[in-house]
Amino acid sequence: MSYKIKSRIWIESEDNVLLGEGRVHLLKAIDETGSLSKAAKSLNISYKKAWQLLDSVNKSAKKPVTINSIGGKGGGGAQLTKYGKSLIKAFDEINKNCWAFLDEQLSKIEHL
């Protein structure tokens, strides 16, 4: 018999999510698109989501996350700050070593 422990992780501030695997998606979409609309569609969440997920990774972060420009007849966008992809470069290094940790706590059980 085969065991996995399910897991998920996400980062706090002050009682507001920063980072989860949400908004890590939401925010590598945005660099790939460097649209948050296009981010959104690609995501199939509604703008307003996507939006109140990008405003609140911001006001929690201790730097801005994105650099935005208003839309209009050539259109907005949205890109990363270096800040951004070293907060999204952080979270995955934090969740695979999560996982790699908890892989390895697993043997306790299945040695039972």
Contents of the next structure:
There are 2 protein chains.
Amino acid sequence: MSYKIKSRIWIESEDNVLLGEGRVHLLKAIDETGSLSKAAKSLNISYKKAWQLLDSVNKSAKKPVTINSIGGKGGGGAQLTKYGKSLIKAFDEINKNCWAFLDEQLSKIEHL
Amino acid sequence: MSYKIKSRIWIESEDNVLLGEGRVHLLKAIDETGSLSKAAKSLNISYKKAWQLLDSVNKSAKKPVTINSIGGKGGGGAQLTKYGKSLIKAFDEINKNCWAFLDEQLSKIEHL
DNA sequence: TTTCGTTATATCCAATCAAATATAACGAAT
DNA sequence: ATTCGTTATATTTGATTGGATATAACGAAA
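Next, report the structure of the form predicted in complex with another copy of the chain; the form predicted alone has already been given.
Below: every chain and molecule of the assembly, starting with the one above.
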């Protein structure tokens, strides 16, 4: 049984985490459900945690990543901005490339 | 001010963490000081944490990474094995390559 | 103006994690 | 035998984290 190489990448802004794997999952769930509370339920995390993550994302980003509305039809909701979608796309691509890169590096430890 | 990409890589064996950045730092300090307690002090971590890390490393590795001795001249000590040194070398190289790789990926977010 | 489901926030409690402390076991040297 | 500094381990305390709960604010629609 050989060793495996694992990795985590994330994007920072002024030493604050902007996007990591968990945050991207949350943003994708918001995009699918249209609300933060439904996204939290779909990910089986508490609303509190989801809200804290989203708040941190929007505070770290240069431009809004979601538009959140309170009240009104359906009680309100959250929507990804175009900017948010482009951030997710960039993260996913870099992350995928990183995995592929590390796969190539496996040869450096297969003899150990 | 632009975003930054950060990363962490680690090597796993049977779903146990074998080597990460912290563990590599500890092993290098052991190599320099010849003892686990001195290594812990030099890294400003508790002996307990250092011991737990080293124990986990040696339990996850296929072959011993350190040889630990109790009692005797100087009270005992810990020494890196050749195998441990080769693991560190491989980790460092892969990690360095990963940083360089992610530097190249920066162009994918510099417009965001 | 009442209803509704949501965002936003505070509070409390449990659980997990880290630090600090204490102590035994060890073996070469004296 | 005693000393010494180390490895190895348990215990306790404190800090941080996360979950659960409660509640206010909101605004469109009925």
